[in-house]
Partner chain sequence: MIWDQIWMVIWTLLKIVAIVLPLIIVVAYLTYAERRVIGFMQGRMGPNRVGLFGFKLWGLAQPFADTVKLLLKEIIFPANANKFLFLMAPVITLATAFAAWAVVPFADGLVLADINAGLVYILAMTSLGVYGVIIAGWASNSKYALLGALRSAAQIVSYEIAMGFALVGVLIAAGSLNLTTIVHAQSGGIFSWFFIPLLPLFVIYFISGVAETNRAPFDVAEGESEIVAGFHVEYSGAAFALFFLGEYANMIMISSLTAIMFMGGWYSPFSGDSWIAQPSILWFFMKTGFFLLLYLWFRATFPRYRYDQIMRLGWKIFIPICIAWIMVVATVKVYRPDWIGG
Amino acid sequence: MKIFRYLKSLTLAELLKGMTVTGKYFFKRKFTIRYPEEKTPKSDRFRGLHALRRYDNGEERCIACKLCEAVCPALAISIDSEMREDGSRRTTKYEIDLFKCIYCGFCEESCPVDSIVLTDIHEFHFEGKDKNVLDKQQLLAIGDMREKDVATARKNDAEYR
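So, to be clear: I want the structure of only this chain, in the form predicted on its own. Can you give it?
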């Protein structure tokens, strides 16, 4: 047995096996995307940057039930709320730490009024370490910017079910 392994090592069989695999892939067509000019297709299930939605009359949807904060496995969401004069409860602080977030979508699924959504935005960056927390105003701005896309996606999801 030892003699067989020794002779096999002298013939460099492993090296030839590896070079065969390399040779096979060397002549195959290459798959290269020239990003950012070309984009790869995204899955329908893709979950990107968060957004807070508003009703048609401009009022924010979030009722400060704090279900998204409770269900978040990474503890990335932080909410403070207060009672309004009309007796309804609204958020005073809504923050998401994007360094902690694992983009699982539990916050989106738990929201009873469809307030927090994960958009298809995947191209975002931070200029500094302190920019990783999105506050309520930033989340609402993203929601206002993407409301048409989100509403269309929600309508398609409802028809699919």
The other form holds:
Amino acid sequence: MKIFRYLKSLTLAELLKGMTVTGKYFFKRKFTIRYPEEKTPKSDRFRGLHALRRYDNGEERCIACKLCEAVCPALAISIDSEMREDGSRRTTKYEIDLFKCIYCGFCEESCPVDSIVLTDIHEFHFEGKDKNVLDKQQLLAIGDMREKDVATARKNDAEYR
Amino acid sequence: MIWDQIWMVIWTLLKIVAIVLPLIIVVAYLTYAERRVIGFMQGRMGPNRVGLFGFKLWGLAQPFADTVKLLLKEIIFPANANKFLFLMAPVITLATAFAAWAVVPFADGLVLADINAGLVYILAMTSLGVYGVIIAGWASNSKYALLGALRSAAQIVSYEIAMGFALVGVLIAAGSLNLTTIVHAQSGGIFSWFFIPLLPLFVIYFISGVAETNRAPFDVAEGESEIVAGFHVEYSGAAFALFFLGEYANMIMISSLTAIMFMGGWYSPFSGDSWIAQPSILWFFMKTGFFLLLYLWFRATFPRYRYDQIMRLGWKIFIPICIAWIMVVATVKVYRPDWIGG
Amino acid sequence: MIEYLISAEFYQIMLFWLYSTILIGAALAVVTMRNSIYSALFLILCFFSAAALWMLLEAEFLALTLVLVYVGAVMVLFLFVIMMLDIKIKPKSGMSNYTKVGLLVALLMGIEMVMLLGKKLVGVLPQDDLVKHVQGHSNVKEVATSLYMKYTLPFELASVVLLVAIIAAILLTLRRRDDYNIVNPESQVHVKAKDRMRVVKMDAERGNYIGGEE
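Show the form predicted in complex with its partner chain, please, because up to now only the form predicted on its own has appeared in this conversation.
Now the full complex is given, and it begins with the chain already shown.
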């Protein structure tokens, strides 16, 4: 009936219904995570900032096989290598351009000695326009810093790899 | 003699400052409340970061941060814009928004200018606000701004009529154009307030008020999705801040007017002799706050009206209902004068 | 002297001169401005100054109505129209024939007004410089009594004439156009979900329907 329709719209019933919904949500629990204080748990497979790992005796793992350089789809890695005094092949330059990197994790997958890894660090910044390239020393330092986390994460994830 | 007059001028200026300063602070916190309330209704937190001296204080310093940011920004003049009018537009918006407060009675006797034609003065001042919008739209030399201005002008002029008619009902019921007298006519508990006998006019007045201030769901003048930001698309910095201030001052204006005209102003909803039944300025603030909350609630709930729907609502629904109800009120007032506005 | 300078009368007279100067200046600007938007804005200023003058005459209701009706509504529509039109600002040209005729007419009208009104006003104008009323004098009531009691019939007639004019104006512009798709919001708001959409209930399909066998 037309008249009932008009009466219904005059009571603003549908508008009030809508306002009840928003009114209810006003008092509902909020699920917002207050970021710097609260953080969501990160997966063991999280791909963040890069690092170069060492063996337990302090020897760097990287053997300069250049597989990561070859597999890198963004051409972000550049490596130079030379023979060290003890006759082993080692890198003299290991650089990652973080602007080019797409954090795909192929380098980590390709590495035969688990040297290059992606840590779970995702809050980082540069303070200069030429600071986007991480050199070998920086990468090793990051590795030293996060070795424990990286090792646990790799161990937890090992059976799924 | 001469000191008396000088003192009177200073006293009046002080009174004006005593109204405008709190108003500006309330506007600042209204923007904060808006973001918080709408955030809560949408399942978010809203701004809760900016605090003072390392304390977060639920983000209470946010409005000050926003103000400082806006004031420090550059005012950019569009190419070939009319600079004088471009700067005048926000000033007009703000001036008219503040001028209307001169006749608003906050409590019994607490009013800057208790003039006889207070209601007409308010209508006149609120109708002037549209000039800020029109001039801004035209002076910006931008098609979006002009479109927003034209939409806004047509909308405000249309809804002013419905608003005026709703107020005609009030003045018939109260028998006066003076705002203090209108409130006095509503003394004696919640059942003597005008919103009961004038319920349709009350609803229409508040909805028209929302349309008049270009707030959601009637915010086609801004229309972010189709005309970017409407009439103030070219504004930045302090000029934009003035528009913002004017818009929110108008919102508070409409809310307090609704409280005065229909909800008994400073009167308590209870009757009797206990402390809670005493008339107080706090009741006025509470009622105003409630209508401000409604503003925010509307914005969180309703999608934007389409333009032809706005026009239909104003002209074909509100105005006829208003006229019909004015007839009812007038008839009752003539034959049963004790029913309304005792 | 000092007493006079701070008195209310002096203040009122100063305000009168201020507002009348603005009024005349703005009125001149309305007709001399090349940009029609400026003309309209100056016309608004005219109305404002006139309202202020009425206010000085203690006719606050009329003054506010002038602002409300003319400034708040009529001039908005004026500006509306002017902004919609693409008006080219004409370069300055000397006195055209129109101006000469206009000046002549203005002169004649001025003389007539002085002749007609000058005589009448001498007797009518109150001797006092400013109209004064007792405290609490209600302007609204005075307007109401003269409109609804003294001049009821002319007032009602005028409103009927205006109503007819409104209806005529609407009728003149009201036309139905069939060449574009206009949507009637009236019918739109009453649309319910079931008018537009059919919800079909059916069992969930089972088995592989590639082979078509159950």
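Given the structure is predicted, the values throughout are model-derived calculations rather than measurements. Superpose the two forms; the largest set of C-alphas matching within 1.5 Å is the rigid core. Numbering follows the first chain given and starts at 1.
- Once you line up the core between these two forms, the Cα of E85 ends up 2 Å or more from where it was.
- When the rigid core is held fixed, the Cα atom of K17 travels 2 angstroms or more between these two forms.
- Annotation for P112: C-alpha shift under 2 angstroms between these two forms, rigid core superposed.
- Once the two forms are overlaid on the core, L7 shows a Cα shift of 21.6 Å between these two forms.
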